[in-house]
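Take a look at this one chain, the form predicted on its own, written out in structure tokens.
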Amino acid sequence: MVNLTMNGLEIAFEKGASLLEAARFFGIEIPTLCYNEGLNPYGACRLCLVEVGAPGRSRLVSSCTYPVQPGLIVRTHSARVLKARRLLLELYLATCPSSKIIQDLASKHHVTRVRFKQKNEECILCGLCTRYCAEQMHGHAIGMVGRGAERRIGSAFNKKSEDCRLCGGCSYICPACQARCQGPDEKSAVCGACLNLAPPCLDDHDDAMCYLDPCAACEMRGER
């Protein structure tokens, strides 16, 4: 077992495990949109972000794929990490508006504007589709193609693969592929039908309290 601490609280989890897994195992909330129990871990996303580190020295990694080490200090929802987080939901809802995963989680975390230029793309490079082919169908049907921004999810050569069994497993496991509900405006890159209030811990609480889902102290003041 490896102690650590992780928002204030001293805890020991199983030695080679990810800071998500254990985050998790405790009940702290962590999003992300390429993570999966299944699979191997991404971490494409970024969205799992966490703050390691003491103050003053600390670093954003991705705890998808941080293991756990002896000593650690972690904070899973500061500000300067729902600084981050926010910032990539302003990125991915830039980039694909019509996912009901990413405008759900951009309305959590009070994302309420997109100051990047809308593409309007079918694809978030998450690389769920691809893992679940190779790793749980066996079928390497599709994979990533190409470099940078001519980066995508393709077959070899553009041609069908003969690998593939047409289980439709690819689009199941897609966040892209689960269209959004269509709030109030649709034309809108920010849909905003279930936004949650910002959490009030942050005003006086850098490492936040809100971690925990629902907040209790939210539900207490009657602010969710």
Second form
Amino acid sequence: MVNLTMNGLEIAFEKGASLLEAARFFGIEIPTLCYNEGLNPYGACRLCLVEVGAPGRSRLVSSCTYPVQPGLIVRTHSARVLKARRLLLELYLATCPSSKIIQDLASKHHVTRVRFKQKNEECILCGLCTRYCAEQMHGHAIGMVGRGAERRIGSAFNKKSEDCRLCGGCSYICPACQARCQGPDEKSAVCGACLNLAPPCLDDHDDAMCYLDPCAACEMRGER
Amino acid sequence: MEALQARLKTPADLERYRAAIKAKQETITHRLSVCGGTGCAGGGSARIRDYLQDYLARRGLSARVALRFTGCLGLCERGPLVIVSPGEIFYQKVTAADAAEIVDQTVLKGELVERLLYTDPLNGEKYVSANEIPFLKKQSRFLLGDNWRLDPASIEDYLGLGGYAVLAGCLDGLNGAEIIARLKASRLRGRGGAGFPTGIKWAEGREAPGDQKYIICNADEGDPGAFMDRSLMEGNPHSVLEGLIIGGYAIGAGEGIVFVRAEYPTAVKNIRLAIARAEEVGLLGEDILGSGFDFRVSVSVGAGAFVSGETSALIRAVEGQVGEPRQKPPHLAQQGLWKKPTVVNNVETLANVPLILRLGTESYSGIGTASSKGTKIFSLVGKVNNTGLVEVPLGMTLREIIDDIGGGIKGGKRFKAVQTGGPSGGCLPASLLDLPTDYEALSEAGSMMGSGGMIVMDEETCMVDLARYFLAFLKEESCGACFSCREGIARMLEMVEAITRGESSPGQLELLEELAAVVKEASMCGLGQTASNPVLSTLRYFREEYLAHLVDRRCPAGVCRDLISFRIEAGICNGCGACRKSCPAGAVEGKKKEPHRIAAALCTRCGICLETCRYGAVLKE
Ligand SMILES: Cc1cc2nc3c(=O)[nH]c(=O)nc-3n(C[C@H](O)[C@H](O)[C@H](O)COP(=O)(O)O)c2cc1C
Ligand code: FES
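Here we have the form predicted on its own; I need the corresponding form predicted together with its partner chain.
Let's see the whole complex now, leading with the same chain.
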């Protein structure tokens, strides 16, 4: 076991585990896009950032790839972390607004505007599909191709790979094209509407409980 | 030099061999060092060497006149260079046709070939000895200074200068911990970019459990315009190799690897040759000099991506994977190459090691400032009179480097900024010219030491355009794995490009700053963590220039094409028609001998008319 401090709490956690695993075990919620319990961590989406180190000498690291270490001081929701997380979510919205997962995360983090030029990409290169294919299916049918801004997911020679068994795992696990939402209206990338797809709204169901916060329906009516 | 009969088995063997080399060298009366560095080789210095060789043979002088083809001698602009010693007579802009004259006049008669001597462009004085030339004299060439004294292909030359004595001394009398203690005392810091104390890094490597360890020499050198590591590898490969062997001994590694980019064929060739020669004489391999220490070195040639110079990416590349960084910890000293403890050091760092042990830590740490010890090689390029590699004590001010060694700004223009630290360094303004070049001072000013790139800019450089240039480079070179780095750099570039086109709006500067700060904090490796520096430093020191683009839609330096226009001043134009004929867009109109006009709708703002006009009638606004 490794002893460390997380958000002021002294905790002990299994050696070799990541900060993200430890945080989740203790019920601390950290958003992720490229993490999946069944796959090797990849550290690409940067949403799981946490602050490590003593105040004044601390830095941000991705919790999914950072191992628990004796005496480490970790802060999962400091102002510095939240500021970076929000800006990253704004960038995600500006890049790939049609992902329901991204829209939900943005809503949850109160990201309500996009100040960057709007793009409409389908892939955020989180690498879940390539890792799923390689690690779970032993397929290696797809992989990362190219560097920097040219990077994309592809197969060897751009042909359908012999190794592909059409298992569909890649599209199942994709956070960008899976369960794609209808998308926001053209003017803005911020949607948030799906939070109200089937709202347990007191207007319609007298004995339902209202727990949505924020609730887009209320906000639109100007009741909050 | 006669081949050695058997491998050297003891330090005494080495000293006997060295004495034999020196005795042999006594019979040489003159030496001709022809620069084989990149610049001079481009100017045809190989041919000069061949001519000299032929001519020496024809005159029967080959036995007593030694000819060397050396690494870079430093004043690339004046190449090809030849140094004749004794006297260190410095000949510049030499051609193959001068070969015979150099031999006849200088070697045989002891007379100078006046027209080949160097005249300083600033003070107009002529110099004979290489040691007197201001550009070289004001430097402290501890690492580069031997370049003209040795042929990189010859281990005998290196031994003749006292090479490998330090290694022998270490193997004979010091254990790893003692060597590390000396390095710690010298306060040597890594020259590859991060400036991490080498002694501490070696101690971590030594203390890491495991009997198989590696030490890697990082010769990836990906910064555009930088060539200090190349110059060391090409000019004095044995000094790097000696540092690597000592490092291997100190941390307990059995294997060393030199990772060098394929774009450096001469460096690859010279280091391979150096390894082969060291193996032959017994300075590499099993039981080196009878110490019981076994060490081998191999060369790994990389494809030359900028990011693969990052240590964890480099290790993946050596393993044959795609050169992408990974998150640390686990640190390389615990889990490096093939998951074994590994130490990675830069070329220049390793070349410092034998120097420190030879000078002694006390004299060594007398060079430099309180926190930054020793010398640093800078690649001084851009708008200065003397460009090239300069080696100076750490802490020398930017002004001394640029004015005293670099000879000031070309063409009498005004200094505007200097970019230090390579593509992800920062731009410093004239008000900071007296800043000392030490690690802390540079980072506090928003730049960094990096690996030693130094680009000087004059008033004709637009700082927004410069930030755009570096961002474009980094966008290409990011591995693309981290979202913050990949998308963040692309978005910063998008925003800066909009500013250079006059298509931005005021709030964008604040947003750019906000984004730059997050890219710096959120990215995994050093590339993303420093990618914002060009933007942040130009915003910090040249904000009014950004505002001029943004608010006034004007590029003060006259660089950003979308924000400038050309006009012909009717009062000056005499209608010669030169600009009309040269304009590739056909945008200049006017009758002969009458003032011409530029049709704004057709003009592509290429500036050819401005260059063509001999009367100064074309104005850029
Ligand atoms: C993107 C990137 C590129 C780098 N390129 C190089 C390089 O070409 N050569 C080098 O020695 N270090 C390079 N470094 C620094 C290395 O990561 C590392 O700090 C250095 O090799 C360690 O050696 P030192 O302690 O002797 O400086 C680079 C770092 C980053 C983040
Ligand atoms: S979940 Fe950690 S970086 Fe994506």
